[in-house]
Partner chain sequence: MKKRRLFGDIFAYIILCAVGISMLVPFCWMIITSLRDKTEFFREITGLLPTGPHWSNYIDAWTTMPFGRYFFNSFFVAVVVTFGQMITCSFAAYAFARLKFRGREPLFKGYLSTMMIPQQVTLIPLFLLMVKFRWLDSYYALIVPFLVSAYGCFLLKQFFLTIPEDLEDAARIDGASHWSIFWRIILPLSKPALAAFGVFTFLASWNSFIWPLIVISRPTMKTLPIGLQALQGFYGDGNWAVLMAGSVIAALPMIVIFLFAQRYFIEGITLTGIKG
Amino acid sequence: MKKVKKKRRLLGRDTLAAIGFLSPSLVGLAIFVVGPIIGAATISLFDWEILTPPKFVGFANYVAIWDELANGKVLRQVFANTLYFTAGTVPLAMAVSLGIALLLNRKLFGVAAFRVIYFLPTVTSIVALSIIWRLMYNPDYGLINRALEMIHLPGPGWLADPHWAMPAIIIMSVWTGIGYNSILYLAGMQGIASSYYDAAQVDGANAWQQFRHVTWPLLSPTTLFIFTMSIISGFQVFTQIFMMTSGKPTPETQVYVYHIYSQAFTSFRMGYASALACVLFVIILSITLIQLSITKRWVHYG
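Structure for this chain only, please, in the form predicted on its own.
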């Protein structure tokens, strides 16, 4: 009995210590994550135009979203644009990041400097990067069209062209995201035990076979994390759109979060915008749970 009581005391002390160390993060999580979610869910049940008193309408805002999705073109276009951006950004960014990580994993002179260079866009303000890329995309004096002129290729209008606006933003987003993903892939590669490669070489596996049967399967946990976070980021894209196009040319670059912003701070439909945000939360949560439910089929932990 004394041993059991002593273990319970130690367990209680460890629990209190853990809570103490985690309390700053838990407080921040409650204030900046859980609190806004509860607030948005509450506001979504009201008809509120900021300057007027809120009026309780129940689930009327959600019914309005369903009606607009079924009968209107704007919300369907917004969903299509968001899926277009996500589908164009996620696989391309992951493929490029993996290729760069394979190069950075080699023992070459100056490779540490290249690791820093590729990671720099990750720690740079996305607002500043958006402004720079907007200048680069300028059809009259932008560097990209100037470079195309040097090889006698016509430069498009980029952000002003309905056909090129979204691909231009996808290119910029891929460039800004490859540094973070490359570092994650590089960390995953360096965490693979060399004994796997030694065994593969003994069996006569060449470089491609080692990548296919050793590197890629053992990188699956990293791939799952990058894929999940990239999907979430794709559905939440806003800053690039706002800074580079402001949703124009309408409606080719209007994505879901920008639609929430315009409904809240342009049309002042706070309740409807909050309902849109709650719907987005449910969509992202559902996609994430589906991804995690099928991980056992292809994720290998060594």
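So that was the form predicted on its own. Now I'd like the form predicted in complex with the partner chain, please.
Chain only, nothing else included.
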């Protein structure tokens, strides 16, 4: 009897302490994350252009989004552009980063210096990187077309050319992400116990076989993580588009978040833009849930 009483008292003291330790984060998350997500869902049910009072329209904004997607208006193009960007960046960035990480993992002399160099774009503001690359891509004075000129190749108009604008942004984005992704891959590789490689060598496995049967399967959690995160950030691309093309040549580089931004903060269609944002949320949530279920099913843990 006495013991039970004491236990209950202890539990009570912990609860009080827990309230104290948790309240700052709880209040912050409630006001700045949970509140706004409920807010976004609510606003998406209204027709609201800031200056006029909001008018309840039910799911009309979502119907409009569906209609635009189905009937090939701007939004469909925006969606296609976002997919184009994501499909262009993710596999390329992942393949290059994996290759770099494999080379860095050879523990050569001077590897630390390479790591620092590759990491430079990660610590530099994308705004500055966008300005640098806008100059690199300049059709008349840019370094890229000057270099192409030297080997007598015609340089495209890059960011001003409807066909080349998106590839140009993809190249720049892959370049930006190499350091970051290869550091993640490298961390994954260093987590693989060397006994696996010793065993493979005893069995006479060559470099390719070691990669194929040891590194690649044991790296699958890292690969899946980078893959999911890259797709999610592909859907969220904004800064380099805003800085380098502002969606021009319209609508070749208009992407989803840019569209949300311009609908909300230049056209002031708060309700419609919120509906777009909620659709983005559902997309990203689905990607995350798929990743979680795949992780449970087929990823090998070493």
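Numbering follows the first chain given and starts at 1. Predicted model, so just to flag it, every value in this text is computed and none were measured. Just so we're on the same page, rigid core means the largest C-alpha set that superposes within 1.5 Å between forms.
After superposition on the rigid core, the Cα of residue 217 moves by less than 2 Å between these two forms. Core-superposed comparison between these two forms: the Cα of residue 99 travels less than 2 Å. For residue 285, the Cα coordinates differ by under 2 angstroms between these two forms after the core has been superposed. Structural comparison between these two forms after rigid-core fitting shows the C-alpha of residue 19 displaced 8.2 Å. Its Cα shifted by 5.0 Å, residue 31 is compared between these two forms on a rigid core fit.
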